[in-house]
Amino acid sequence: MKYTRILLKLSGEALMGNQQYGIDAERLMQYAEEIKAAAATGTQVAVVIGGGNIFRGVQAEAFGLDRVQGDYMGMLATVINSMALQSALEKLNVNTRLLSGVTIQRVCEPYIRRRALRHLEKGRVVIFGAGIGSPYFTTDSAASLRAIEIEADVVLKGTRVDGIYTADPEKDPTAVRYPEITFEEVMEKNLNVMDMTAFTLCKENNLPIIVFDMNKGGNLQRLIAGETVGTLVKMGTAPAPKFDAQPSTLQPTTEA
């Protein structure tokens, strides 16, 4: 087992399966099975899931709504998805706790860092809903922040593609996948991994990211076991400092 504690980031859109909207029951149970298998290895598992299959905050302005109001609507959408995932996991007899960045006492616990850590230490799968509880921050940012707070070893971003490519593989058949890449290279090449706030949080805290295909069965377990799956984003090796070969011009001192 390579990782002791992970933060799994799932998109809300992934829950749609082949539907145009909402939650596909088959896809939901598939993810629950994958998470159960991962937790069974002894790795502590935390999950952040988006809400794009129901509502995205950025849609608000297109509808003529206030952006802040729209973001709160999006947070509630993530809680719906989180509740669905929690129910699916509990159907598989996995002990699960849902912690929310927005207080909704009847359905989930408020997010408290120490409580989240305690749940993880007891072997429970912890789902973080409602983002960070503030507008203008994506669920990618919530995933990065929560991962840092709980001292996760890695952020695993489950997508429908098997890593980071030189171009969009669904549009460019010549696109090539990177097995690993540095944070600096991602920024230089302007590759779309996470939004800049989330990405910068991981970079500044030296928290690696792995982008992988969550829809391929067993990938999550293989990652936890240390196999090379998807694309690893990590800190680059700092170049050795260059020194001037000229002799020093400093004069010796006679002071004691």
Second form
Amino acid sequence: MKYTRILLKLSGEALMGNQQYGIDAERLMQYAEEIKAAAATGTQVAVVIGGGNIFRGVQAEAFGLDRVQGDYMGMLATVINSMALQSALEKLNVNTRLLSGVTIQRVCEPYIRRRALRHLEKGRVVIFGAGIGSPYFTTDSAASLRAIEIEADVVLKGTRVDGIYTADPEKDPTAVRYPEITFEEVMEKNLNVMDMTAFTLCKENNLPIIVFDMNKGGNLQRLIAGETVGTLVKMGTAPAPKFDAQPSTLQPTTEA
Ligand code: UDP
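Now the other one: the form predicted together with uridine-5'-diphosphate (UDP), given that the block above is the form predicted on its own.
All chains and molecules follow, beginning with the one already shown.
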């Protein structure tokens, strides 16, 4: 097993399966099975799940509603998805805890970092609900932030495409997949991996991201076993610092 601790990010939309809205029962159980198999390897598993299958904050503006209110609605949507995933995992006899960034004391624990760590150490699958608990963020940002906080080895972003391509593979047939790419290249080429806030958090904290196809059975386990699946985004090897051959001729100054 390659990783001690992983953070798996699943989008809410992926939970829809072929539906237009909400949760597809079959897809939900499929994800629960994959997570169970991942946890059974002994890797500690934390999960962040989105809410786009129910509500996104930006939709509120289209309705003429308040954006911040919409964002909280989106956060609550992620709690609904998290509760569904928790229940599906429990059906498979997997111990889980749901920790929410917005306190909803009857249904889940509040997010407390040390608690999350303790649950993980005990082998429980930890689900982080309600994103980071603040508007104007996304669950991708929550995934990056929580992963850094719990010192996960990697963020595994499960999507319906099997990695990062030179162009959108669903639109451009000539697009090819990168097996590996650096954070800098992603920025230079303007590729879409995560939103900028989430991406920058990973980059600045040297946290690798793997984008992979979560709908292909066994992929998560293969990744944990160390196989190359999807696209790995990692730090580039920094160029050697260049020093001037001549020492500086600047005189120290006493000026304020
Ligand atoms: N959201 C938020 N703060 C967070 C996480 C989520 O305001 O920390 C809101 C935001 O409105 C977002 C919605 O919750 O659109 C659902 O999350 P997201 O769009 O990330 O879900 P996904 O695209 O992964 O399904």
